[in-house]
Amino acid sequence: MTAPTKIIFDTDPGIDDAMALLFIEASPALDLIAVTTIFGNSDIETTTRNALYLKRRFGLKAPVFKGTDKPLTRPRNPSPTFVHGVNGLGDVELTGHVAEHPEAKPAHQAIIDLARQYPGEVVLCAVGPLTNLALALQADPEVATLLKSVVIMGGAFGVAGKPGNVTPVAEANIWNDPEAADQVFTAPWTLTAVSLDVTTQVVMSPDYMDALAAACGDAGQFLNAISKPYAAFYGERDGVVGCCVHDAAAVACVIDPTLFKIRRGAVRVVTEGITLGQTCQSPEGELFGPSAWDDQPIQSVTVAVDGDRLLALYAETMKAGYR
């Protein structure tokens, strides 16, 4: 039997980011090793308190790191709290909630220390602003060789699905901290970027949610409570009757690669003008004039996915997991 992969799950919970960090506790192809915190869907002292408060009522084992609470240059966007509620997750009460701390290392660090410790072993899989991986990269840059690899959720390459939620092509993660992003994508790491191209392909149905609250215990109860104002979200804003697969769609990939087609390609990201936050791929074996993606590392993101396997993936997990 293959040994689960060490995983570093780096997010801003959030609605969706609770959903992907249950599918990882409840993958056995994973083991989480740490959690680190961003800002993003809250501003940090909220998704670390969301992070902490998961980690106590459904047992979590790995620590918490909080990360830094800005972009590298820029001054913090506005929270979504029309997406994800005042409190990060749907509004929903807390139950139970009690008042925890992080672990003292800020977590840029503990992703470089643990990649040191884990040479070669850890997946680093980023589901918000990309800004704790930048500060890692700048204070240790040999963290990029010592990964396994990154996964990201994060970007709109207009080949499929939505080109952009927050302006009409940028993503979310991407502009809450443009020049972290082209930082990350143009490292010597592997990376893939699983975008708004296939995670606006997958929905988590009212009937599905239905039948995780039914089958998963008190997992399934919470995330199936969460998701009612995030599909409420989706079905007025896009007419997407329940909840788009973003965050767990990264863990997918993961856990199984072939669940999606990938194109690969150098890829930057625009970090001024009206297309801020764009992300922007040079498709490798295309031939243009000398520009800004020469000579940067070749990455992969996602065009295409297998939704029905992706969600009989999640469901499955999940029942075995949280019985």
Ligand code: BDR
Contents of the next structure:
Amino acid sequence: MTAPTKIIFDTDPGIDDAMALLFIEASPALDLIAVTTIFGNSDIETTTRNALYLKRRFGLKAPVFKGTDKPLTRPRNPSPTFVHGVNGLGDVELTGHVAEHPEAKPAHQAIIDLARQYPGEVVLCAVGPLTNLALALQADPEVATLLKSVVIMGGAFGVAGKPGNVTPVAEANIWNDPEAADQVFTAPWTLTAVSLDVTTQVVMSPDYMDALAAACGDAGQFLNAISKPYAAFYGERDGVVGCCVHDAAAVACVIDPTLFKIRRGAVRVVTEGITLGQTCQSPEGELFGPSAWDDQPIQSVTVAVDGDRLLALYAETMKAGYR
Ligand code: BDR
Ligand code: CA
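Based on the form predicted on its own presented above, generate the structure block for the form predicted in complex with this ligand.
What follows is the whole complex; the chain from before opens it.
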């Protein structure tokens, strides 16, 4: 059997972040070596508290490193309490919460140090605003060649007419720090963006969540509880019955990239104007005049997903990992 892939999870828990974190922990294909936190679904104090809470409650071994509290150049957007609740976890009571501290090292330094400790071995999976990644690149540009790959949940590429989720063209993680996202997309690492185009096509129904609750012990019951307000939000806004699988789809892409169809090409992020936060790809092989995409690294963007297979992978992994 091949050794599990070392993974750093950069996250803003966050309801779907919690679903993704427990998925990583349960997967025999992955070895979680660090959790790094970022603002986004809540402020950094709250997302870090939530990461520490999930670690303690579900017995995670990986250390938690606190990330930056604001975007690179602009003020932080208000927290989307209408999606993730005031406590970031659907306002479900955090039973047994104990105040704890993260590691002393800042998140971006932990990313650099782990990339240097295990050159070519670590996948960085980022499912929040990309500020920690940009800070790591700024502090040590070689980190781009030291990581095995980067897989993010982020972006909206207008595939099949799908819009953004914050504005008609912008997805939340990118919109929360567009400058950082542009630096991350144009860095010379191997990056895959698992975008809204596919994550909105994969939905965990209430029956699916009930089955997890029945089969996966405390983890299943907790995820089922926090999924309820999340599903209510999507139901009201988009008419979706259940929860869109955003962050866990990025984890699924690390475990099994064949779940997705990708399109390759340089990606730039709009950093001003009414389309702020829009992600735009110049598909490889298409010919254009001189543009801001010239001589930029070729990255991968998901354009289709086998949703049934992804949902089956998540359920099987969780059922085997939690009793
Ligand atoms: C992304 O934004 C956050 O609200 C979710 O956790 C997910 O990472 C979806 O646009
Ligand atoms: Ca997230």
